[in-house]
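Taking the form predicted alone, here's one chain by itself in structure tokens.
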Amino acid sequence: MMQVTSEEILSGKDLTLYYRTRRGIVKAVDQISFKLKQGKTLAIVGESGSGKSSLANAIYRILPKNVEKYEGEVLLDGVDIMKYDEEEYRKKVRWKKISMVFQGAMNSLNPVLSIGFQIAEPLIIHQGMQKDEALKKAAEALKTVGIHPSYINRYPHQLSGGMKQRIVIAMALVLTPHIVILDEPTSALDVITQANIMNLLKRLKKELKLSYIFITHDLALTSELADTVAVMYAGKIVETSSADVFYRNPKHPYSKGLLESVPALKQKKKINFIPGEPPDLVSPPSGCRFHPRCPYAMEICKKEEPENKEIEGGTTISCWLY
């Protein structure tokens, strides 16, 4: 079993997330470890199609019914929650410990219900709180993310982008929960309203003393909110390391593509670009899965794939080059 440390909130052994689907199995998850320590940020980054909201959906347990296989370890202050059946899990985890923003808020919320009560609806089914209460606890959510409590009996469509990530935000944080997982949070929005959600969620992270997950593909957002950066690929995560070291100085040669292909605005840079395009996770490549695309790649890296090895400066990395 996985040591946790008494800062660790949250952690994963070889958690595996797999789908059956007409052209074969989809390795989406494919045994991912991670840490979550109280109170900070793990932000895990990679293109589209790495996986990523395929482990944000193997955490908070929202399964298709095409799982072919779903296993591992998912520890939860000490306890392993991937033991609870179905209905424990809703009880004691979904929305009271763990929440999470889904991507896309339009498509979180009901449209022919009022804000209020889709905000009142968790503490009406989770904690049997009468409608009258409830509502008045979703007018005080409202507030915490910075929207007049008069908005409560309005309907989505009459609310902007932005409100209405606010709103999906407030229902995530109604039951208090200690960690919120945060799946491209920004994705669909103009790029003040991302920077307005951005400081709203690092004012609630600090207030409300939060554990995120965030899960992102835009490097530059995550600077600004992640403590511990992950990177991931075709399924696997291949680099861990502090926000710190990660931005000046990642060790994976995938790590390395993403940071160079990203814009500065107040330095000369040469953008790059990884060639190719992320693997089908069907029949992923054998060895490391990132060898086709890797500049560096040598005879080992396309047979054998590399154990996560921990370096210097605490980054650990899954790499034959170290």
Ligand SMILES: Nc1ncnc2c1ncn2[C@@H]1O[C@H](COP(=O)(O)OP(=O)(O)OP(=O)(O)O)[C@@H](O)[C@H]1O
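Numbering follows the first chain given and starts at 1. Because the structure is a prediction, the values reported are computed rather than measured. Between two forms, the rigid core is the largest collection of C-alphas that superpose within 1.5 Å. Compared with the form predicted together with the named molecule:
Core-superposed comparison between these two forms: the Cα of Q127 travels 2 Å or more.
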Given for the second form:
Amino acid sequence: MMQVTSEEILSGKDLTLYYRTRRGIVKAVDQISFKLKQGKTLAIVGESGSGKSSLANAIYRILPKNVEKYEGEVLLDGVDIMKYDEEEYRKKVRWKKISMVFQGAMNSLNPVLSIGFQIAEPLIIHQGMQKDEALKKAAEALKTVGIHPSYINRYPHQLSGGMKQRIVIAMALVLTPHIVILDEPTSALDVITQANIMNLLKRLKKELKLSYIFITHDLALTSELADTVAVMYAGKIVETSSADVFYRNPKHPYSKGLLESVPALKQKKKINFIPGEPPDLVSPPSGCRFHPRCPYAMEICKKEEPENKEIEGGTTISCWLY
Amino acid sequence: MSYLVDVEKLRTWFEVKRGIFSKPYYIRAVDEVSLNLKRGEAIAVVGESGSGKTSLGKTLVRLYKPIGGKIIFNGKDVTNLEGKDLLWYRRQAQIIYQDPFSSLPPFFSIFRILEEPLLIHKIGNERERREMIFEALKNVKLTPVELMASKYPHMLSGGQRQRVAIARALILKPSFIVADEPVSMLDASVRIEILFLLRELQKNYGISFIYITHDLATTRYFSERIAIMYAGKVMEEALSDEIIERPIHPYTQALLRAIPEPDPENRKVIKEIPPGEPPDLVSPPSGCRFHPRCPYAMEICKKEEPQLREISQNHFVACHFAENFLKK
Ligand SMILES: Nc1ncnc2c1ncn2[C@@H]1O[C@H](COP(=O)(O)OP(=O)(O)OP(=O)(O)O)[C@@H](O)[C@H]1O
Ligand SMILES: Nc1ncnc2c1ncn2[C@@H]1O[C@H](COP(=O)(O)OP(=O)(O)O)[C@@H](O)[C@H]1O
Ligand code: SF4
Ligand code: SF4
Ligand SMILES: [Mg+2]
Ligand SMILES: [Mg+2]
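Give me the form predicted together with the named molecule now, not the form predicted alone.
Every chain and every other molecule in the complex is listed next, the one we just looked at coming first.
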């Protein structure tokens, strides 16, 4: 049993999501465990295809039709919400307790609907709110993200990329959730706009006492929000460390390799790369999934999968070196 | 000094027609850009999305024809070349594109993809072409070469496809290569490896190289000089270390501040960042194009356009008040 402490607002245990495809079964989320503390940010980092968005979708229960397996435990305030049926999940959890900013959402705003209506629509449809009240909520949400409420009548094409991203964040905040899942919230934006959005997210976290799950492939950007960093590789979390430990003294060989490949601007550090490429999730390598690329791989790594274990400094790791 | 590539006040504008009767308007993607490049030198062109980088790159290799300015290549004016002369230039100047998924024709084998430029330029007989293709594959470390040559693009990973694109650019032994965001679509752990490879080949063959990117953090490792573009213009240009350690232009300074470094202290601070976003290039701001966002803007900035000028040795800046920022 995982220990539940009062400050733990969300946690997952053995969360699993497999997809069925013509090529075989894609093990996108494979028995993942995580903990999110109240008012903190848990960052999920990993390369493209490592399963980050799938993990988010598993938590938020937005699933495609071709699900092969979906199981595990997700505790929200100590209650296992995996046991909820869809109706219960929608009424009690989605938007009210947990909301999500989807990857690429700013590019899928509906071009023919006004901003205000798009923010208000889910409130009317899913929460049964009156139109007037929903629009009022929408205007408030806009103000929260630094956009003048008069923008409620505008259309997406009249807005810049940074503003669209603010709108998408406003949508997630409209029912004052406690937890917001941010899936690559700035990846389509340029650096200065990205920095402005990160400032906004920091401010909102403090003012609204939010807890974030922050998903990104960018390790430098991760450090702008993360209190804890969880590193995903091929459908698994291989290391979870506090940000201080992760950036100063990463433990897992994959974490080390990733950090070494991040160019530093202001210091002249040496950069390096991890040879090879991430595996296919239909037939991941046996044993430790990182073994074909790992400079420390031993015989056992090819055969047996390392268990998750807690080591000093509160780090959880799966690697035979520890 | 003699440059391999010398670009003067280059202008690439795109005409957009709204209707038959209304007047067309122009997107000023590249507006009076001057740059030069020595033999074997690498320069990075850094800018945000839409700042005109791709348009500049395509104009430099003459996939676009500029509406003004000059491109001098090896002492020869190539600005308006056509027909056979243009074909000659296109053999000397190659471009590598951002997207390794769409830049390779899907129904060609890798062998055929690499043979194509040789056929277009009527180079070698069958046996010689075969040797050149295998040599190129070896250069970009796609081995075993016979096996790789027989594959099709969809059988390769993103990193491998970009290696093919690099091999295709190198096979004509060009003296000038433009790489337009060559790694931005690749996995983080693969990017650095491809950049190392490009740098190695560029140095080995003494190629003059323009590395276009929005990622300032990588430039220091892969280029001698950096040019910072904003809204179709070069705002600052200097040696790579100089730009990063002593940025002068307010835009460059903001950019440097905005770029995150991997440091767990970051989460505790709010950064000072100029508001707003880059202008559209149909009607860019008057005077200095950065003035609506610049914390130091004065009256003159709205009226007069600052020219790119040498502020300290080999450090060029387009700002009316560059000297003030130099002292700090
Ligand atoms: N609906 C689906 N059906 C089948 N396979 C899927 C589906 N969605 C995702 N996958 C596969 O699952 C794996 C994980 O994908 P996911 O989108 O979760 O990765 P990610 O880490 O978010 O990547 P990115 O950084 O590119 O967003 C990939 O191999 C992907 O191709
Ligand atoms: N072929 C084209 N026709 C019309 N407009 C274009 C064309 N190519 C680019 N543009 C416009 O020119 C500007 C600069 O674009 P681009 O050179 O692609 O910038 P970057 O590569 O820095 O993102 C943008 O406003 C873009 O929409
Ligand atoms: S378990 Fe073995 S292969 Fe995997 S990361 Fe650790 S040392 Fe490397
Ligand atoms: S010219 Fe004026 S507006 Fe432009 S960067 Fe310099 S101070 Fe700022
Ligand atoms: Mg994703
Ligand atoms: Mg471009």
